[in-house]
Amino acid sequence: MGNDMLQMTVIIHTRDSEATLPRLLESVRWAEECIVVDMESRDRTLEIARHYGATLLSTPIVPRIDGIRNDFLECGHHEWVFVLDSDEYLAADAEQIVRGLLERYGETSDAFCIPRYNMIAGQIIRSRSWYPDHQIRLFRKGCVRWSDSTHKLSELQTAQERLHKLEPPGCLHIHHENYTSIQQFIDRQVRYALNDIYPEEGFSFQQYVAWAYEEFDFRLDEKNDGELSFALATLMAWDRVVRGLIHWERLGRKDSLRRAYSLPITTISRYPEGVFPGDVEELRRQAEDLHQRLQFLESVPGVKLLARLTKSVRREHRKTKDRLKRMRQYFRGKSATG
């Protein structure tokens, strides 16, 4: 090891990490010290480790990585730790910018939230639900701490003052190969969800069916991701109610279910009144045929009996076309949010 080498601890997780990890361990060779934290794995993980000069620990199968990456936050020598996921590595510049952040914010900050890209299926995901993703990964040792729960962020234990956040583009980003196929993910998924931890009180499939709703409109992108787009909105969703089946399962099958999927959507859904896209055409043609009911019962004269009807068609026709106003404002909102 040179003497140029900056002073870090690298952190890894492995388990039968074979085919990434080499990616990975090349793109930190900068760092002074390189952990690798491995769960019995079963192919070449540990000869491509010491390979790079990686130091060995082991630790017994765990169902969720989260809970145990606590115990080896302090086994490094270094005051800086950065802590990456076997299937994740940094580009070619890393170095420079981690010197970089070091020098400029290490004695006002703690701890870097850095934007990760996350590729699943071959494509960058670069809709907002899975861009930029911020993670709290590069840190000053013992700043930081994880739960046990899957997924769930690092938090920082000193002030969030402390916490600097890098914003992109022009950025380190982490790279992320989540998932090579949507047959991975989906068993991925799976695994996270039998797996993890669930509460014993506040069961709620009614709001599992909501979180599925929600989750759906909240990954769906097409202009950034196109059709594959779809199928992982359509998969997360799926998540939501597979973790719903699962938690009613383990809390003894208690509640109905039948109750999640008698709710009206409007009560589950982000959508303002239930009202989705392909309803606009619909409203609009009801205010057309409203408009033109009042203008012939107008154009008849003196009937003055029709005056009553003509007054309640009208406000009808004004709610109408109030509502269908709402209704554009808020999706024309959306695509320049989106």
The other form holds:
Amino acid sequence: MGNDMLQMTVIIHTRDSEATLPRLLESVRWAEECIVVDMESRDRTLEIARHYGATLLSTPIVPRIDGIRNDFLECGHHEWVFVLDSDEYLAADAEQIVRGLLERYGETSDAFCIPRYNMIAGQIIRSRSWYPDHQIRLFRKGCVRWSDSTHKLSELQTAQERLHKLEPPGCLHIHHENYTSIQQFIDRQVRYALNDIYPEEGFSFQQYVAWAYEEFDFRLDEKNDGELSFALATLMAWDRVVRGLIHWERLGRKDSLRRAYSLPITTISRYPEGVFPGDVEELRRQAEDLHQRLQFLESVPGVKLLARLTKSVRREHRKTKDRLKRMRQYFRGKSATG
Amino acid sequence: MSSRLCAVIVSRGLDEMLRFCLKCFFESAEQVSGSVEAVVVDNASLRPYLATSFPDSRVRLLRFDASTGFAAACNQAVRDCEAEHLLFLNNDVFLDRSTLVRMLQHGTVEGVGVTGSWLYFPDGRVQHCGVVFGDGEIGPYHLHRGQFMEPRSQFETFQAVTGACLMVSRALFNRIGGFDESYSFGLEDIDLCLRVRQAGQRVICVDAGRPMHFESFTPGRIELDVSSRRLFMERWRDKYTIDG
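Any chance you could show the form predicted in complex with the partner chain after that form predicted alone?
What follows is the whole complex; the chain from before opens it.
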């Protein structure tokens, strides 16, 4: 290995990954150390990893990949670790960008939150529910842990201010080819749902149904992603209901399911009025903008038409402020109890 | 086996235009003996290009997440390329079926280093038929740009041609160190041509059918051109012949 290579460890988890692994390994050739953690692959995965000079480690098949990620985070020699999945890869200028990031923020940060492009059924999905899809994948060894679940975000163990978030456009991205078709998407969703862990207490099928509505609303973005967005939103909503039924059966089918369909769904939604935490900022901006417009209109001397306009803006401003106040109270209460 | 010609196309967004540009390139390449290929440099498109968007197996994608200067992007694309000749092509240039044959016919003659092509706006006016140099602050500019003109000879010698459609042998390109990456966007092509001439090779512009050039579709080009122009003038003022 040359000395000019970046002193960093790349960790990749594989399972029958011959189709995508070469692209990924090619894209991280500049990293000094590459560790492939393989789960009993039956194809050419190991041969490919050897060809690229990766260190091979093996692990038995587990239902949830995130549960075993922590076991291998300390295996590398280097201070900085980049964790990637076998269906992900980096761009041609990644080396230059990563070098720049570590030089500039390496002292003050323990981890980098990197946006991710998700490609589903031959299309890069740009709706807010799929993009920028920030992931903590580049971090100082020992500073990040995963929880035992599928596709849950990793967590920084030091302090939130030590996390450097990369904001698109024009920054490093992880490129993720999630699913080549809708059928593959369905297959994986079912597998993840069946393999997930469900709590022993607090089951409510109503809540799963409410989440399904939320998911649909959250995921649907036909403007950005066309008809595929409708298909994905439907599948994500369906996934919530399926999970509810799996949970119900695992707890011995004790609760009634029927109740779920006799309720006004939105009343038990996690996010009342269909506003998500990320939207509060937008609402705040909206209120500020209305306030400025109001100030301007009030400064113009007495014209009748303007007075009417001012009245309507004032009403809108009051409404937005009330809504913002309610949302803030709600999220404050939620974080206090959570 | 290495191919005869490789097109290097640096592009951001404008997917459909790029697809049509590639279609025209490969149609023109059908008239050429020997294999051709194309490297598409995705220069930080907001929605990255996908391999599936260009089903032709002769197209290779090189993705940059951060916006990169034209010179650096081209140089990196050439690094992995083994073709005998390179064709730097803008995504808004649509080649004529006869373009590549004619460029190769005249461009591979001993002593010719860089070959450009006459390019036309969609309404038939000339977009490019060679670059000439004016006195003082004027510097390099496109001869007869915006005029209705017809070529009077098969090719003409100039000091420089546009990089929108520029052919050079890979060996010569590497010998002179590729494009100068100090230029952000613009005039790196003229700089390259002048260095080619310093290396004792000619620069020609060929009548190569009627290839079309829409010109400067990518947003933000004008601002970048200003800093490139300043750099170019610092470096080359008084070192070129005033012929315009």
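Note that the rigid core is defined as the largest set of C-alphas that superpose within 1.5 Å between two forms. This is a predicted model, so every value here is computed, not measured. Residue numbers count along the first chain shown, from 1.
After superposition on the rigid core, the Cα of residue 11 moves by less than 2 Å between these two forms.
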